[in-house]
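Presented below, as structure tokens, is a lone chain in the form predicted on its own.
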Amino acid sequence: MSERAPSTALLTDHYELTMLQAALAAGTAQRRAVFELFPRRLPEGRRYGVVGGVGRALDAIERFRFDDEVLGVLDEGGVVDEQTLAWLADHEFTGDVWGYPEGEVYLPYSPLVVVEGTFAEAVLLETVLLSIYNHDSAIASAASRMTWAADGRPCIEMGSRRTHEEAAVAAARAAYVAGFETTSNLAARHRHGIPTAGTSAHSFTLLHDTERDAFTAQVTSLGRGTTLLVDTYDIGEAVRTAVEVAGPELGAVRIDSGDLGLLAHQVRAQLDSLGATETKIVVTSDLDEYAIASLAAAPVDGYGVGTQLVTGSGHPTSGFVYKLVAREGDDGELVPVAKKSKDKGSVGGRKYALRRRNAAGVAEAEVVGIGTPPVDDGDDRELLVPLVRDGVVVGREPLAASRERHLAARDELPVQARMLSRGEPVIPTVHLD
């Protein structure tokens, strides 16, 4: 399938070619290096993060090549010389690529993504590695909020429509990876097989005459169990035509606007009067993981998320980089390498990472060995596992197995985790030497 799909290696950063260009030049560009993609802090008051987007990052690695066409483009306009087409037109990655898996949680300077091989071929997927990981992980990291102050009651993915029509795609994957159930989104029930869920818009009530013309086709179409959308006009008189259209058996009612606290309240007492006492509310309208946690007590059976779900909830990229940590040598050994600029520094070394957790099982640290791993004292879990080995994507897995760590990483931090307030990181990193 890669092989059939377009190339990936345009969605670069000029400086990434004319950086190959020069160290071939130079002939430090078969130099063994290793990178690391990472970050340096968490959004602002976040306590944790949750990494997306790595399922998406090995397609990517796996159609990063320079083809006729590619070559096409890079030769007309001049970005690189001949040595360096002719360099590029070989060129295939046959490097290793560890990192944390789908789903996992990370908290500050984290090593995400760990990328060995010669300079020449790790620098170029720099940018498109942070790509993917800023938006992904930005939107799991909203959307894992939203899940837990959700509290079991189902999140809808509805985004598309804010957002650019591809990253609409890939929100609605980041999305499903930390909890959200559905999306409204075609493109990603085809491409990543999420379950999709949607029913009818204000339009569809706007074009008949009237608001039971409108209940009773999307009913006659649908069955009894759609979900009617009840504040186009007057809610109390919608709820009442549309339990006398569909009876009891009316799957559910969506409201989009107004206090959705207070309403929920009214609606509900309406259904059960009326013998729909199974009938579910769904709530919209601008919802983030504040709004969510404020309806807990109101009896809401579902949220749809949109605006705020697909920009990341006030966080549109995590602020991850890739630096280079470790070079070759003279010796042929690696030698550890380190940005010192002033608030902007990188710590040097292969990384290694464990999560310390007590005997409660419960996490305690984000321990990150520097050229050797960590020793895990027994209760420990290991982060990074390879998903390239010798060029050869070996990491991928099914969403359903990103879903179900997620669960897992997000329940074995400490209770703090939990909290919407601003803080710092639930628990702290710690470098070993």
Given for the second form:
Protein chains: 2
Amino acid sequence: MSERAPSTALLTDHYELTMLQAALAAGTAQRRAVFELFPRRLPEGRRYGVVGGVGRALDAIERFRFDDEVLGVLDEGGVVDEQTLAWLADHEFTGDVWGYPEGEVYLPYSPLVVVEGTFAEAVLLETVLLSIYNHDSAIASAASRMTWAADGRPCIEMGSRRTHEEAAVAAARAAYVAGFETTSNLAARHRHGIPTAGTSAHSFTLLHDTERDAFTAQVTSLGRGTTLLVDTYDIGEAVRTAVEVAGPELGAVRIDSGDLGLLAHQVRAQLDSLGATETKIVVTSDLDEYAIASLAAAPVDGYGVGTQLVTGSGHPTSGFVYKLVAREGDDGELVPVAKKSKDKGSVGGRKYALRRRNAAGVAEAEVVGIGTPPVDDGDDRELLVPLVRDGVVVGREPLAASRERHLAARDELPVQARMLSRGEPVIPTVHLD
Amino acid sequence: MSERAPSTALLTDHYELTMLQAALAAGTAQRRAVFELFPRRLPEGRRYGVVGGVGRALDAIERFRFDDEVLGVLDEGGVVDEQTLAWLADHEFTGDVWGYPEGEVYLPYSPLVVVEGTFAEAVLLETVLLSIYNHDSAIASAASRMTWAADGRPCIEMGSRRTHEEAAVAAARAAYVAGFETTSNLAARHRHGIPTAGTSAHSFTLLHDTERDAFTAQVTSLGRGTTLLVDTYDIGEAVRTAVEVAGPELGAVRIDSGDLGLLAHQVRAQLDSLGATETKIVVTSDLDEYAIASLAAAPVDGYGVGTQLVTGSGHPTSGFVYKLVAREGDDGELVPVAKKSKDKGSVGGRKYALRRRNAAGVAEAEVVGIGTPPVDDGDDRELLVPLVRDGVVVGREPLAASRERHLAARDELPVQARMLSRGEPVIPTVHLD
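Now show me the form predicted in complex with a further copy of the same chain; what you just gave was the form predicted on its own.
Full assembly next; the chain just shown is listed first.
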């Protein structure tokens, strides 16, 4: 994000700072601590989730600095006392972070991020890490279902207008990790190198005196390979005009309303009859994974997805929590800790995580435990990788690597993972304690 | 937002720029145009909506500049041609914007924003305006139902961790407009002057050897007025310890799990029996407007609201669209335009909007029309105010003004507006053409 690198230290909750103050005063702030970021469950009915936001989280950790402006805010408001301000001025994260790499699949209780450091430095990261992971993973998880439903046909992310303007950039990034081909968002192109694409809006057609004028303007300026929007007035007429204007080399037409399956068949037949056999058909109009799947038999060449992508297709947040699972005791040893709960997953301690696979390479279980992992029989895959070591980010990777990882991790799941109907997580989470 | 003022010009869709290119080449880019941002409907079952994001949108318009960095992105990627780059380099918005002021109530087809300028300058604002309004209004609309359900008890915004880290700041702002008292988000304090508050997390209790140690640390450092979290282990024991440590001057206790209504009664009785009659009870735990309403009879002094606030309580986006409604014809006059549709609200032309009220001052209808408004009989209230004039922002106001406006506009609605059950918009939208 070259255009700016502001501090992320205020993207946090008031109580992180006041807890720090109290712990500094009590002499407990420097205790070693292990925090874990994990889901207690998948969104209702989902078979698997997809880890998004890792690269953005690493950026946020690097930029989590209390510079003079930030300290001024905390001082002026009386948020924390002088001792805490002095501590913050010198603060940088010096701990270790392990995590599931971006694009990986997750299940309930997958330990997606493990942060080990002093309580002080680890607790401060709670809010910003949760914000990034909860948002980006919600989008990646929805996007993965959509690209799987599209079954090789390209998905185009175009939901920027339906979500917060910065969330839009992150959504484009998460969708790309989960297999989308392009985005409409120019900031995502700038910051993350994601290919952008666009067609045109109804306003462009309405601006001109006739639809023919609009198509001529677009084809003249952008070339015959452009995508013409054909549903402003009458689709049949628009397709005829489009091919008259652009010739059979017309790149694509977009249909944004009506019965998309029916219209796609009609438009395909019309394009073919006009000799525009290579002209593609792109459909848009509040698509989600179900609508995409329902168009599998229609002659559609690409899906433009907006609202349902950026709102996580019914699940706009992931429900991840960030919990203290172990901290240093009086003897200097790490002690597992947990809130009183009947909840299996709240068992404290630093975790390992393995994806257990059968001999055919198909995932069978998410194995999560404390201590030493079981001896690998050759089919287990370790899921936690180093992300930050002694405060230095070591886990950064190109987005293309996350994208490839996602496809591989998804393909490794049992075939039931692909079912869009509501159901249980596709593999069980096995706790070895 | 003193910490940075980057350009917002890339927070837009690829096609805005390519439409501009084609219109520049065709000589139609300079046609006068009127765009309107409006909802076709309310989220399903909602009685009214709340306008959020106006102030942020005005900031975004001011910062919508194609500086060298932005132009470099567009040039390098071949997004647009040389002529377009040259036009963009000189571009600043010189048009007019009218809109509903922030905090105002809206109904289906309320013309929330009217942008008049050249097609070129008006079309470019589409995506960023929609992003801001769609997000912030979704949050403000949900927040308004929550504060109304809370009926004077304070609502505390604490959802930052459940949404994108920048959306979190905007959500805190929108919630404040709609009556929330405080936020946990420190960046919202910094950028928007919203009061922040915080309690502590389970991790703080677990960090210490005993709950008593944790409470002592917190009270010693933050004072007796602090809020202690009492549900890490046993609530009854925790409340006893809390009062022992802090005395009856203890500010508040927070309950974050369990049957909140039942627990509130138990904790209230226990606090009173310990002489802590002034100690408040704050509840948190996935609250929404329905849960808040269900606690009306419980001795609760404040509601901390997170996930459901930042995700719009089931409606994370507002469904606003940005449509060309009129443009200059060959004769220099504005011509109403509209996509072919049976949709009443797609009737083109520049709108006026009035809130019609009866003699008792109760809202009766949203009156939307084209041309000259009907003569005011004294009970109509004009809804559109100037926001930008000749490119200069004129509609900025303190957040406190938006907050007051919201309460007044909400109170003006028929009493049915307060019903949480699903239903029709509380007043009809009347189109006068």
